[in-house]
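Just one chain is shown here, as structure tokens, and it is the form predicted on its own.
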Amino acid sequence: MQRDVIAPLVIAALVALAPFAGQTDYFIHILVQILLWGFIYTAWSLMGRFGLVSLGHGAFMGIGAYVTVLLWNFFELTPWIGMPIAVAAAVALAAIVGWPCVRLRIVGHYFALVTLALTAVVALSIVGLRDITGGSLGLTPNREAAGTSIYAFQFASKTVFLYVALVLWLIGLFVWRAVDRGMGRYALQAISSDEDASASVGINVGVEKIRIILLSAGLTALGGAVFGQYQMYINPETVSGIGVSLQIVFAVVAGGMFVQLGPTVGAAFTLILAETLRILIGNEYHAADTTIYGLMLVLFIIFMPKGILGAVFAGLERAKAKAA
């Protein structure tokens, strides 16, 4: 078996153990994070990793999460039915933001900064129809009377929710490797580097664009709409928003996005840090991690642009090498 099926195995089976280990109930709530939030950044970087660099993601997390709660809050609708239709709506709005775009040829920093006002208009949205989605408040799911209930996707205990983290990240994985390994993969790399060039060689580059588009919008309107049955509260801040966006860049470019477990790293890593500095400032200090963020992110940038996990392989490789 190869390293990228055994790597996420292992870490799945170790995962799996976790709660008959005697682990606390916040150890297991960092691991139900950690997994949730790798998915997301895994769905991120399927094409981020091709130059479409989107910071628009914190809308379709956004309408997965808020779009599953109000159908659960004033329809009743379970979430089993109402988490497909955020993913479809998702994809749909990627879909009507996407194509222009693809169409007109909007690429780089101009991609970004489309994506970019998307977020900015999603959360706009959300705050000002606070009749319905409660605003800046934030909205909680009526809850069942037992506490647990398949039905309404909600479990008092954290060790299922682990588990539906784990298969949700196994299927991110997945699907990350599917299309690494896919023909399109290639197609993808050399629009990246030329449009028109491959343009010229037969690649059809409106559609292989938005297919990628596509699949990580649904992706993380599906991670979104978890989480929030998951947190069991949403508010723009946690959800959507521009820090949302910037915070799935930052974790991504931190662990890797060209490594299949880099966005899990990622996730480890911010999360780590978040916890660290919550622990170390708590909030004496507003918007401190925010800012660290940012520097970091630019130091990332700058000193190691494959991330840790993709510095890591790369380090192994010239040791390889020299040692040859």
Second form
Amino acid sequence: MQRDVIAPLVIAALVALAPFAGQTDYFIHILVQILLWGFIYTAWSLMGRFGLVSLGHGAFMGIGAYVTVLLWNFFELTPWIGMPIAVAAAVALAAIVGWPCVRLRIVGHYFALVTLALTAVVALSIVGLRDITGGSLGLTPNREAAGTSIYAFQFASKTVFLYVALVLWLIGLFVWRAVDRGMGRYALQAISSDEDASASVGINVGVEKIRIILLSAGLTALGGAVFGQYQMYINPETVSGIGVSLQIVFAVVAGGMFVQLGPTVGAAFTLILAETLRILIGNEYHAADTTIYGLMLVLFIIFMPKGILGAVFAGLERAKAKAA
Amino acid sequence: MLEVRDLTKRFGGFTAVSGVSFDLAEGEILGLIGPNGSGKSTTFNCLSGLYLPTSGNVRFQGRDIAGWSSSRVCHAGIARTFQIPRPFKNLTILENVAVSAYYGRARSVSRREAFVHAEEALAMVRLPVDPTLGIGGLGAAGLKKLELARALATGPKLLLADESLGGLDESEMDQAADMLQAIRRDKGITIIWVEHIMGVLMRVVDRVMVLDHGEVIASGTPAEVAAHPKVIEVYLGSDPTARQHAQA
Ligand SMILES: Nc1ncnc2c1ncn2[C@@H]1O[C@H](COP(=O)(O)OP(=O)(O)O)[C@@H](O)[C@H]1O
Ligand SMILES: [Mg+2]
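Right, the form predicted on its own is done, so what does the form predicted in complex with its partner chain look like?
Full complex below, order starting with the chain above.
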């Protein structure tokens, strides 16, 4: 078996054992966060690694979370149906915005800007439709009586969510692996290098690009939906908006977007960093953590463009080459 | 196999290709020559789907392909190289060619078969098949060969080769010319070969067509074209001493 199968399974087995090791709720909470964000970051990297730098993923995550909760609160539609609908909605929006970008060859900085605008529009819409969405005050899914209900996708126990998040995370990693090992990866790499030359060797540039965009957007929406159910509270700042979009990019850049576990490492790194800063600095200096984040992003881009895990692997390769 | 009628391409008010017509039979090698800026690459870009022709018809094996997308033209069996090599920088040499084999055949082959086709194409242009080699080590001649290998890997019936000799030295030019001959002989691929100089092209091609300012000014066998007064004028100017040289 290969590294990209063994490593996720070994990590998953260790995480699955955590509740039996008598871990605190806080520890489980951090693990769930790492897994859920790790999944979303992995979903982003599916396209980000091919130079499709999207700042629109805050929008897809927000749609995943909001559509699921709204369908539940207003129509009592179970999230088991609501989540697929939310994913479909995000995919549809990705198609509406993505297809013109693909056809008009909006790439690089311009692509980032268009997707940034998408995020802004979705976040503003959520705030604007405050009668329905609760605006910037956010939204809480209506509680099922007992607090735990499979039908309502609500679980009082964090441990249950740990396993939900774990399954989701594994799905993300195996999708990543499937893309990585398919011929489509070469096509997308070729496209990111030269669209005309790619088309000249028979690659349908538009189809290949839109496919990965839709896949990435759909998985991100799914992550957002599950995240909302876990938190039992969503607001435009935490599940959508430009802040989330930037957070995704930063974490992925930090962890490494070209290796399977890079986005997960990014999730672990940023969450642990944020928690540490929160404990060290406290909540008094409100923007201190964001400032440090921004600074570190710049440092990462300059000194570690492959991210933490990418740099580790590159270092191992060099050591191996030296030993041989 | 190819019929081009009145092919015209304008950029704004500037006509780069003007009413070009020609026929190409299966198995032929047609040389397309002309000074820099005479519209050779633009003609290729129109035939290969990169540019939408302003007007004119292009029939390939009975189908009207003018206005088709590049990828569709490629699937129909026309492959092209770029005058200035455009390799996929983030792929290895082998992957560059394998992705072409896979998508050029409209995904009708397996991944494994695509790599076999790629190795065959690399062998044909005499590039190493080592899967670890990136394109970083390729010089001008190597990149030209990679262009050819990528085009060949798509399994074309017609190859459009744009200035395969550019930047090559004498012996590399001979090698490239032999390569194009071998491609026709061994694979039965029809070729249109563009150069801005006559040189070795003249000993390989069956027929030559000369473009100047986007128009066909002469066409025929290499010997006929080399002796054509208009061609002599375009290539050597009206300078009388140069003319004497050409006639000598
Ligand atoms: N995309 C373009 N836009 C504007 N002008 C172009 C474009 N492509 C080519 N041209 C012009 O068309 C003319 C023919 O160019 P080209 O076909 O590349 O010549 P050749 O390949 O024979 O050297 C040149 O004058 C060139 O500047
Ligand atoms: Mg040219």
